[in-house]
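The chain that follows stands alone, in the form predicted on its own, written as C-alpha cells.
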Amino acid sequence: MELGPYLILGLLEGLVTAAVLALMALGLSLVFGVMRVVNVAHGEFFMIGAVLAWWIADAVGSHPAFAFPAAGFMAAILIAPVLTAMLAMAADQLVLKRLDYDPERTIVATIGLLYIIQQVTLMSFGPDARPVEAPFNHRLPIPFVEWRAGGLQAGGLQDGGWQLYWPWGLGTTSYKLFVIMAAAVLITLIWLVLTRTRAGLVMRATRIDRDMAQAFGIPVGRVYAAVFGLGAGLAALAGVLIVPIQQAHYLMGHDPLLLSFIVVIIGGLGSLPGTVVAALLIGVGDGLISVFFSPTLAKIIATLGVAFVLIFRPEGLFGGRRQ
C-alpha cells in the first residue's frame, strides 16, 4: 500500500475535524474567558444548529420559489446560528444571570439546560438522523507525486523521475474543502473583532475586571448575554457546516463537547491562538490515526494528551501562568 495518498487523505479529513473543533472550542473558550462559566450545554447548541439546518433546508428546499439546490443550505447557514444565539441569550437572562454567574451553580444549571434542550429536540424532531444535502459536493481525487526509477519496464525503456498520479478510489470533496476555508475565514474575522474593534475591547475589559468595567459604565449584563450568544452561535455554525457530512441527530453533541473541552484545556483557556493550534493538533491527529488505526484510539490519545498537559503545564500551551 502506498502511504503517501493515505497520509494526504488523513490530513484532509483531519483538517475538516479541526475546522469544526476550532469553531466549537472558540465559542467555549470565549464564554469561559469572559464570563467564567463552564458551559456544559455547549454541545447541545452545536446539535441545535445541525437540527435547525435540516429543518430550514427542508422547509426552504420544498418551497417552489426556491428551486436552486443551494437555497436551503444558504438559508440554514444564515438563520440557524442566529436562532441558536437568541436561544442562548434568553437562557443567559432567565437562568445564568439569576444565579449571578456563580461558577459552581452555573455548571449544574448548564447540565440541566443540556437535558432540557436534548429532550425538547427529541420530542420535536424525533430520534431519526436527518440528512442535509451539501450545496456542492464534487469529487476531487487526491494527487500524489512519487519518484519512479527508469529502466527496462513493461512496454519498453522508460525514463525515471518524479511522476504525478491519482490513486484510484481515494479523494475528497469540494464541500469539505469549503468547510476548511470557511472556518479559517470565520476565525480570522473573530480575531479581528476581538483585537481591532471597540466590542472586542469591551469584552477584554469585562474579562479582566468585571467590577472595574461596570464602574466605567460598561453594561456587563449585556456583554455577558452577547458573549454567551456568540459562543452558542459559533457552535451552531459548526453544526450547520458539518451536517452535510454527518447527519443531524439529537445526540450528536456529546463527542464535539468532549473534544472541545480537550482543545480548550490543551490550548489554554481564553487563548485564541492556543485554541486554533490545539484544534489542529487534535483534528489532524484524529484524522491520521483514524485512517491508519481506529477513531477510538484517536480519542484515547487525545485524552492522554490532556492528562500530560494538566500535569506538566496546567495553564495550557498558550495560557498565561497564574500569578
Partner chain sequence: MTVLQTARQKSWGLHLGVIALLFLLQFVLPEYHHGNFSRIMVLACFAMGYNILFGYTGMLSLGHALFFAAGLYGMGMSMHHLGWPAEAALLAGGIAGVVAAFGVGVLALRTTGVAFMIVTLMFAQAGYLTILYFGDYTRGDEGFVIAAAERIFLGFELTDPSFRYGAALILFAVMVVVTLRLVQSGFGHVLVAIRENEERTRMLGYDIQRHKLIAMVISGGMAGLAGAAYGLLFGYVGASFASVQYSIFPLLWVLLGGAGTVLGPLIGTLFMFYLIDWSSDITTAYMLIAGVALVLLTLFAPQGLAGTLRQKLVRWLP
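Taking the form predicted on its own as the starting point, write out the structure of the form predicted together with its partner chain.
FYI, this one's just the chain on its own, none of its partners or other molecules.
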C-alpha cells in the first residue's frame, strides 16, 4: 500500500483505540484525581462491561420481542455501565472506605479485587472469547487522491492532474466511526458535567482539598462512592463500545489498564483536555509508528517514547508544574 493511504488507515485505527482509551482513562483519572487511589482493578471494570454486554445482548437477542440486531447492543450499553458502577460503589463502601483510601493499602486491596473479579468471571462466564454483534457494521471504502502524470496513456494523450481512486485495503466500518463519535459525545458531556454543574463543582472541591470540602458540608464519603462508581461506569462503557470490535474475554482488562494509566499520567493529573490529548497521542501514535517499523519494534519505540516524555516533563503534558 502506498504511504498516504496507509497513514490514513493507521490514523483511523488509532482513533478507535484512542476513543476507547480516552473514556477509560477519564474514569481512572477521576478516581485517581479525586480519591488519590491507584485503582489496579480498573481494567477489570472494563472487562465486566464487555462481559455483561455479551450477557445482556445474548439474553435480549434471544427474546422474540426484541429480535432485531441492535436491540441487544442498545440494552447492553444502557444497563452494563450502571450495573458495573453499582458493583464498584459496593466495593468502595466495603473495602476502600475502610482503608481510609490509604494509597499503598488500596493498591494491594485493588489487586485483591482484580483476582476476585477475574476468578468469578472465569467461573461464571468461562474462558472463551465471546462476540457481540454490532448494531450496524458496513464496510466503508475510502477514496484517496494521487497525481497522475500526463503523457501517452492507453486511452490516448492525457493531461496530468490529481485523480481520485480507491486504494486497495483502505477502509473502515460504520461501527468504528460510531465508536469514535460516541466517545467524543460522551467526553463532551462529562466535561460539561464537571465544569457546569453543581455535581462537578463538588467533585472538584473534594479533589482540591478533602478536609476543606468536608468542613463546607460536602458529604465526602458519598462523593467518593459516586466518583468510584462513575469511574468504573466509564470503563464499563468503553468495554461495551469495544466488544463488537473485539470480544469479551476474562483477561481483556490487563493491557487497557496499563495504557489508560499511562494516558492519565502523560496527560497530566486531573486535566481532562490533557487526558484526551494523551489518549489521542498514545492511540494514534502507536498506529502511525507501526506504519514505519516492524510491529514489535514499533511497540518498543512507543513505550520508550512515553518514558522519555515523562522524564523531560514529569508533570505530564498538561499538568501544572508540581502537583
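Residue numbers count along the first chain shown, from 1. Here the structure is a predicted model, which is why all the values come from computation and not from measurement. Think of the rigid core as the biggest set of C-alphas that the two forms share within 1.5 Å after superposition.
Residue displacement note: I300 has its CA displaced by at least 2 Å between these two forms (rigid core superposed).
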